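There is one chain below, alone, in structure tokens, taken in the form predicted alone.
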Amino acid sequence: MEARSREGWGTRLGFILAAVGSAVGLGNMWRFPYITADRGGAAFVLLYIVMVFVVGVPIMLAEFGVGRRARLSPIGALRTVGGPRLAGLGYLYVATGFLILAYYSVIAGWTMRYTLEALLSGFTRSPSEYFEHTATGTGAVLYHIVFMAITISIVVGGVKRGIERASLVLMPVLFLLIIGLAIWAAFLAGSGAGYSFYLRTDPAKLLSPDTLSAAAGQAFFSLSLGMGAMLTYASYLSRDENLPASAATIAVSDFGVAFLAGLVVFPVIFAFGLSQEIGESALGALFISLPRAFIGMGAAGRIVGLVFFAALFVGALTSAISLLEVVTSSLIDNWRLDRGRAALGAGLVIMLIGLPCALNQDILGLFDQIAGEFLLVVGAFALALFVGWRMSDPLGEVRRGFASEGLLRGWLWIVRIVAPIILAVVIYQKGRATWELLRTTLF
């Protein structure tokens, strides 16, 4: 089924720019900094860089061969490139991206209205309460709505007007907002203490596979990988496109946002004696712990404060744009509905399912332990099974921009050999974890 009229992007930077959107968001600077100081601090960033470049980069370049192979969204482009049987897995993307922007978006709510209150009021004097009154409930969904509104309406104008036009402004302000942050950060008394504690090292972290298989599923809910997002977004690409210096770039900039994400939220924690707070839980380091802390500095903290939030709640949107996209795009390559009534229909279904991760915790919880722990990975899994095995030449989708044949080939035994043996330890880790989690939360 080949779609005679696809969409492109209209240069490479506009591609780049909102394929790193896509993997610049709430995992970056919402869970990143706290999973590294709960893993081991330099150990887990030691692992993170491995699972991004020696897993992730390598399945990232699967994904964009098939994708501009067969110039399809997921089920299109895997029934092509594979056969019919291989369309179950394009509905496993579009169904865990799917889940993924339905509790994604009560967070990017979050993100919004804390970036409101900076701007209009400043932050309330008792941020434990405020977040426990505004997590769930009406207003939770009323941002929740709101926020899928505007992600609806930028994917409704298209790859070039809508995606491309807002990645390209969206992005450099992500850029300046965090550098300028983490600029800031290095100034304020304490911050060495709070570097030490985010770098700190546990050597026999190295060898856990609990660390391991923490490593991996934050490199893939980060680079938007497992859920159909960059095979969505190559298949609008130009056949002359270098696909691994794109897939090394989005990956170094992804990997930079997280990093200098935790060179903020650290230093400030520290710097204004909050670090007692830190195990609770990543939900409470974003708004709980940094309000307090943007509080005690006074005037300059609602600045400081609008500034962070807005920087989340620009990652947040680049990275929703993506997934609603998977859906989007499937609705229109296999239903045949035009771009309009298929990006109001699939927004206006996620936010409905998304309602009850609005109305409680442990539901939002579920959804996040499900699909962006447990389905992404299998997804890479299933993928690299296909490409490495199954697939008909694909180094030669690749080749372009490898320096040699043996690294084109080296690159083909790690989706074959390397990540589904790395792979088959995170899904079996991820698969205990998600088990108990819905033993306890539904029995």
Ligand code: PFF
The other form holds:
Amino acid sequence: MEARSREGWGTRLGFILAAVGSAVGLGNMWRFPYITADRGGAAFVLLYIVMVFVVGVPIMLAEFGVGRRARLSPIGALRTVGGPRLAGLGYLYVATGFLILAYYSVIAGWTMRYTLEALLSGFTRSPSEYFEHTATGTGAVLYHIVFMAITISIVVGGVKRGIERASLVLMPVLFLLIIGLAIWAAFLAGSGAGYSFYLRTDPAKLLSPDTLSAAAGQAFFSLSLGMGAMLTYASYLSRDENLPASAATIAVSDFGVAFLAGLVVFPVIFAFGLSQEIGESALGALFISLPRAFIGMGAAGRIVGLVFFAALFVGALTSAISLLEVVTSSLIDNWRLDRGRAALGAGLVIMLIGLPCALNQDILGLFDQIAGEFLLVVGAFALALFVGWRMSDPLGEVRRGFASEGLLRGWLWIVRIVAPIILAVVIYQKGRATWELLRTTLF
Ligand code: PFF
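Starting from the form predicted alone, produce the coordinates for the form predicted in complex with the ligand.
Following is the full complex, with the preceding chain placed first.
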């Protein structure tokens, strides 16, 4: 467990783009537009922004602080700064990483298949049949395996030559694709109706604790918090990096992409009169309604479909890389495996755990609920309490390079009081929903 030979980022931009790559993914381009439309439009967006900046950014900073101080992946880092009992939280993080990547890779496999379909033949078949055909069975298994193989091959390359290099290429590509799509969508005939559906305000929906927990859960998932991804990436940072500025940059970029995705999805759906389909299912909105619209556009639809699903695939890939890196770096730090074996071994096990998700969408939904919705907030809650009340001199770790002492004190009180209170409400809500789903799926 020595820090001497530890890998590190080559440049500050490399770290930022890798962390933005972890944050920006399926959560932004698929989950965010859907949840916003479902939960009250513009009012929900405001609540979401509050969650991202008042709770998400402070928790990210807490993860950064622990990771950089210990310069180890979650298990070793939490043991180093918090003693042997806290290592248990590190194990929870690694387990959460296993579970999330297992189903995330299955959905990412679908995006890969859709990208290839657009490239090779255009969307020609009935979208709902095509989705059924893609989402479960041997095809889903095959693309899941190929997606994991790509992810493994990048993580095997290491922090600088694998993850950083991939992020430096892929993230600018993703930004260009999504900005291009949003500009194109603005000129569609249905854009006005799409925007007003996306951002119509329904403040009544905001008052339920359910909406609060949806906004918080979405913020944590989207920012990759609560399972040590940001902690691990910060463990490769140099001592002089300005952590608050990095956290703010990552959060702004992540929100920007999510918001832009909504500005693409809704105009497209409205331009083709498919709005009645939006409420039907979250997955359907993306994988069925959009292809239907792309078919309606003829040749242009094929290009736009290609760009859209390619952007989704790129986002999913850079997020999957960070999930696999959490597990890989833990195997390297704790069990002294070499990187190649660690990434390959972890990747193969995750591939196997993901198989039931590729064969059955109910199981996929269950994994998402347990790990993506519930365990992340539990992980963030425990970390906030530790950093706020037990860690020695947390301010010392995040202060470097940052001038405002007032903001830093505000950060500490958010981590101590505000975040734990909000997270306790969210854990209660999500705990109940998770239990309900477990009961109905398994019994
Ligand atoms: N942030 C990713 C997304 O929005 O798709 C998902 C994710 C990646 C969650 C990494 C958690 C994580 F550690």
